[in-house]
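To begin, one chain is listed below as structure tokens, in the form predicted on its own.
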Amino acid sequence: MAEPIISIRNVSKYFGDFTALEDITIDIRPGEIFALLGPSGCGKSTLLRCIAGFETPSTGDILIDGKDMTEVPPNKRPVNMVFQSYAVFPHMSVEQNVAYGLKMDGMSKSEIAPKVAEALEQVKLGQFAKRMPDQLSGGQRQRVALARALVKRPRVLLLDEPLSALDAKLRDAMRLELVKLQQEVGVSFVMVTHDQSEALAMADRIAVMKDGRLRQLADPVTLYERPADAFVADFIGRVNLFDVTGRAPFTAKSLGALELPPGAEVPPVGDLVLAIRPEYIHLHPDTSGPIPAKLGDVGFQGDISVVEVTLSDGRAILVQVEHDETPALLALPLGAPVSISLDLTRASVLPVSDA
């Protein structure tokens, strides 16, 4: 396996008695989209702050291309960051925007103008060069400041909320063009973002953070499927988390006594909690599942429909149910009796792990 692009090594940094970063260690690949995804707060972006260079870890180190950056200032850095704003300067055209940090160090005009032809060519604005950034839709600004951060060619993109800015179709669009854009250059991106959908859909790994530590970290479908602990699971896609009690067999509140398929892994301490994905329930539009439940909302989605089911207890949960089933349960009545059934071969029992 190729040496990391960037190691982070048992890195934290405090802000007078508040600790924003507690002890990450984190290994980044050579041409792979890297995503630091968690809530606000959880101390991504000031992960991201430092291997950029704008802040310094207060103990660690962070090394990349097998190089200590300790020392090294942001701009002497072989990577370059893409801010949530974009950062467009609004008086420079498209190529002069581009072509600003070249200038800045020093490179002739005739050195420029390939590399700035070249980069807008690689986010197909090579048309737009000499327009102004207010002639631009917010995708098209979006890759102004790629291409502003590729023409320098870093080692590493760092990409901090990358899509925030932009509506929900374009964010979609952006989405595939990043990736391929990265498929292109080769170039290893870094991005943070709090959008768990973003994440799976466009990183290689992931590393989940909270409060700043890190939880799990892990390809998306590992993430989905086999979650570390409750708040990973909550976090990452819908989930319905029941409290247990009891091991082997176990009762789970609200569902009763369960029994897990042989070899299923239950952690052996701790408070533990039930989790099954709303796709993993299936939902009889009567009464002949094992668990009996009343009808909720139907949220229509297309091709699914998301529907709240209230059980015995007064619990509501979500079950995800395809589009060929939802017509009969839209001519149901709300409060309807139904019934559930769980794969539970789908299901984990995980740690709470809230310390």
Second form
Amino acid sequence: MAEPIISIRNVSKYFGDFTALEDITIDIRPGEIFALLGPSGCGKSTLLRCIAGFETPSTGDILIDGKDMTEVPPNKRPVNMVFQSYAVFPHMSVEQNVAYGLKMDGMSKSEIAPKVAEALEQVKLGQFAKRMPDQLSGGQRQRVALARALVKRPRVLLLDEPLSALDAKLRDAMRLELVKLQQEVGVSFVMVTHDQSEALAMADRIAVMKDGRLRQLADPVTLYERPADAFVADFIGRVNLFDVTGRAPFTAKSLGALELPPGAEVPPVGDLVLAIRPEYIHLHPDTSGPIPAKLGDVGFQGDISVVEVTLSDGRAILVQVEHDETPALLALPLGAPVSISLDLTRASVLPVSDA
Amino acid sequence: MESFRSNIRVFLAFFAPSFGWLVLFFVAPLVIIFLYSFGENVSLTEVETTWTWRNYSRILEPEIATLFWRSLALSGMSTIVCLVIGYPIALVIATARGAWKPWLLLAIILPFWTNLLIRTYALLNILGNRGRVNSGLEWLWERGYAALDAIGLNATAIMGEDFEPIIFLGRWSGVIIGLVYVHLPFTVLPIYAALERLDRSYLEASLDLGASQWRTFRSVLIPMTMAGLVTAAIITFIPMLGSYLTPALLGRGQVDMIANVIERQFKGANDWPFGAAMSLFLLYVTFIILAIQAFASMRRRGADG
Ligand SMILES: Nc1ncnc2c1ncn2[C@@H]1O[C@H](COP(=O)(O)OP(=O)(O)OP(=O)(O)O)[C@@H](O)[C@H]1O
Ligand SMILES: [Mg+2]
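Mind pulling up the form predicted together with the partner chain next to the form predicted on its own we just looked at?
Below: every chain and molecule of the assembly, starting with the one above.
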């Protein structure tokens, strides 16, 4: 494994007696897209700002390329940032915005011009070079911010919610473009987002945070298949969580005894939940299955449908149904008796989040 | 709002009093002054409007033209000093912690709650030949003299026989200090407002791109608060131009500004028509300044949009 390009070592950050970050340790690898994912207020931006140098960690160190950054001011760090608001200077043209950082490096005009042109080409803004920022759309302004940061060839590009200010359609298109751009320039991206689908779609690795703490660091597939706790399972994708009691076999209200497959990993102590994703629950349009339920809303999504069913104790859960099976369900009245079966080989037993 | 505007009786009920007030105390005096400015003294107490331009042409006479230029120069220089001092003050307030801000703003506004005359007399006390500044300097001078003496140098040869007070009163310096002191809040508040509105991430972006603090100040902070700076300059400059008390007391009749001479026309010189013409001329100058600013900001917006 290559040397990490950024090492975050036991970083904590306190604002007064409020803990924004607690003992975070993360290594960022060269050339990867790394996502910091978590709900609002969990400290993602704070961590990113610590890397950029706008906040100083209360304890712990941040190393970039093996060098301790504690004493290095933001304008001397080999990283650049794309701000959530983009912060494209309104009094400078697109070109001047992109040239700004190079000018600060003391480059001559003749060196700057081709680099600016290339960077604008890269983000497909070539013909907008002379425009002022208020003549650009939100998406174009975001690309100016991208070009302005990338033209400096940073070791790492930091992006704070880069897509959140765009409308949904543009957001999806920009996901792919950002990934392509990253592959082109080969710079590591550290990206803050609170949108799990964005993180899953774009990132090589994801750090899930909550209340200033790192809950799990893994690649998207692992996060989805093997979440570390109920919070992560709930935050990533759709999941049904059931409180369980007893051990081997577990029992859950309204599901009865649960025979987990041999070899299933189970945390040794503490309160546990059973997590099972909607696609691993099978819905029978009649009462032939082992667990009785009542049919609720059928959320038709084209390729699949996400169906809500109510269990005998009144608890509503989500079940995913293939396209082929949807018409049979749509024919049934609301509240019709149906039944479900669980694929327990794909379920996991997890510690309750706030353990 | 719409129905309120279309109902003429409601409209009158609300606006008649303020409208009447405006006519009575603003428009009417202005019309009277306007008529005076085209008039001639026919007796000691009577002015007749003869539609002569003589009062206006007298403004172009060297003595009066000089007076106008002096007023413009004093106000211009004082405005620049106000901007140079006011910007850092506004910056400190805008970047202060939340709990501090109201108190710092209060400190800026506080002088408004004291009578201008009293504040100006206080300045006299500070700036006089035997005032606070000079006694402070004299104290330093004496220490310096004694120190030189003690190390065996000829103190008299280096520092002179006696302490020479710096003369402020009756000089431009005194009037400028007074004008700056009185008008500084007008400068600080618009700049502060502009800084408050500025999203801090612009400054962070500049630093992030490798700019130094100073460079960020010059290339991002100043240009992005330029509108606030222009507003500050204008609302500082215009009242300065019409200052009366400050040049009267601190200028000691030797650094007169327009208002001082206008006052003399209405009192000692008993030449109301000329005083009226000068007053209106001052008003025109003010309008021209405002028009230029409006035009410039329109052009700016035009260029951006
Ligand atoms: N300068 C500050 N002073 C005090 N508290 C702060 C400061 N900056 C951030 N915080 C607090 O730290 C916590 C984490 O903030 P941060 O901006 O990192 O959240 P976030 O994860 O980026 O959330 P969001 O998704 O809403 O942007 C928040 O509760 C916030 O109120
Ligand atoms: Mg944030």
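Positions refer to the first chain, counted from 1. Remember, it's a predicted structure, so these values are computed and weren't measured experimentally. Only the largest set of C-alpha atoms that superpose within 1.5 Å between the two forms is called the rigid core.
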Practice task
State yes or no: after fitting on the rigid core, is the Cα displacement of residue 106 between the two forms at least 2 Å?
Solution key: yes
